[in-house]
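In the form predicted on its own, a lone chain appears below as structure tokens.
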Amino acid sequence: MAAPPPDATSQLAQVASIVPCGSDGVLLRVIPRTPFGPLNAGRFFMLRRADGVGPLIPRPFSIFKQEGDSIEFLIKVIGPGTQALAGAAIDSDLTLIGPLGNGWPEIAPEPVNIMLAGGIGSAPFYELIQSKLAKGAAPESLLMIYGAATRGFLYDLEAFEQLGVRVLSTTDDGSHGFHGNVLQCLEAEWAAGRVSESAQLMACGPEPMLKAVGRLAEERKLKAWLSLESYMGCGVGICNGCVVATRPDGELGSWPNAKCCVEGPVFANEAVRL
């Protein structure tokens, strides 16, 4: 039976900064009372205000950046929970539950790792790129294709471009970068011979995008990992609010459903059925 990770805790964290980002987002940086060591990219925390303002049920957010004792989250402000977090006072306290989930597995950088991000789905990729470069991956072995409906939803694009790897941006309305979605951009790169056709795919974004990535990986017989943006109530495997169907012939097929919060949020494409 899957259970919360042994290093998960519930503690208070002080709000260090809140900076607007994109058309409707913020970068929320907090300093936990008890610092964490290096955390695996793709893991997440459940956050809520400690003063009772906003919903009592915390909201899940991927680790965007970890610098020293601080952790930064990239938040799209869309409802009462995210509005309350975006409106927190500097130096006030948040309840921080985590780190949760398993994050990205160790994946060899060869021949090429292609990261496909849709909107706020870019959040789990910053630390992934940082960690791969720190472990000796060649910058040319990493490609990030970052797509959104329009330029304002390419959150903190400049931070990714400064990492030293190839970053391609795409927008549905053509307001920035390639005119189209991330998969159309990838197909164009393949057609032009600018990226290996035996690449490995990692994706995070809206479910229709993840389904399309999964289908593409199956058609081209590519390895792919999907980070699911699932609604969660508890984050620790109790409420069963974030289940995803498993494939009977996959690594999780001994049970019909997997919990995104404890067995994910990153899954091998062949393990789940979206």
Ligand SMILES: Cc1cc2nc3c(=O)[nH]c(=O)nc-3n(C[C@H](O)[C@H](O)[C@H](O)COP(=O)(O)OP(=O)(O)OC[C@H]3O[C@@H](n4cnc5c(N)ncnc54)[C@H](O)[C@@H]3O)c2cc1C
Contents of the next structure:
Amino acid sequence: MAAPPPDATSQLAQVASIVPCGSDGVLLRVIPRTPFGPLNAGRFFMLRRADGVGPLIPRPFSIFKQEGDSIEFLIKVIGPGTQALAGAAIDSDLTLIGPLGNGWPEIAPEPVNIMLAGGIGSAPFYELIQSKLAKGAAPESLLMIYGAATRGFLYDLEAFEQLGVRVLSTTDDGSHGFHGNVLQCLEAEWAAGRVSESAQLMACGPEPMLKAVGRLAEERKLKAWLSLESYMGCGVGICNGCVVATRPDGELGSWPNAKCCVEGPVFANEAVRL
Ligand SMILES: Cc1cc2nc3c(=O)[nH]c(=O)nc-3n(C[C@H](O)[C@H](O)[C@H](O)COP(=O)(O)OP(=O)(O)OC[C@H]3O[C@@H](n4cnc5c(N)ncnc54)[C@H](O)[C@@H]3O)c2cc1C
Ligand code: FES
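Starting from the form predicted on its own above, please write out the structure of the form predicted in complex with this ligand.
Next comes the full complex, and the chain you just saw is listed first.
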């Protein structure tokens, strides 16, 4: 039975900074009362304001950066939960539940890991790239393709570009980088022979993009991992609000559903059916 991770806690965290990012985003940095050791990239926290402003149900956000005692979240402001978080006062408290979820798997960066990010789906990749570099991955073994509808949704692109790995940006409207989506950009890279065709894919973004990545991986027989951003109620395996259909022949076995919050948010492509 899927259970919340043993290292998850519920505690207060003080808002250290909130900085606008992109057209509709913020970088929210918090200092938890009890600092965390190094957290695996791709895990997430449930966040809400401690002063009661905003929804009672906390919202899930990926760890964007972990620096010293602070944790930074990259948040697209779309509804009441994210508006309340973006409007929190500096030095005020948030309730922080986590770390939750499994995070990205440890996979060898050979011959190349390709990270496909759609819009705010870039958030779980910053720490992933940093950790792979820290563990000795060659920068040329990592490629990030970061796409969005338009330039304003390529949140904190500069931070990714400064990591020292190859970052290709794409926009649907051609306002920045490659004119097209992340998969069209990847196909163009393959066609030009600039990236190995036996790459391993890691993707996070809107569901249509993840479905397309899954199909591509199947067609080309590539390993792929998808980080899902399902709706979540509790984040700890109780409410069944986040289920994703599994494949009977996949690694999650014959049970028809998995809980995204405890068995994910990262799933092997062949384990789930989007
Ligand atoms: C594991 C995980 C990690 C996430 N990481 C981040 C992150 O790093 N940064 C970030 O900005 N967001 C992230 N999200 C998404 C974020 O949790 C939602 O955007 C947030 O809950 C919206 O809350 P709200 O109250 O502002 O909007 P709501 O009122 O809840 O929603 C506003 C609108 O967005 C739609 N919506 C809300 N949540 C989702 C969803 N999960 N999928 C599709 N549509 C949705 C609603 O239908 C509605 O139309 C993550 C989600 C998960 C599950
Ligand atoms: S969010 Fe409640 S079970 Fe996953």
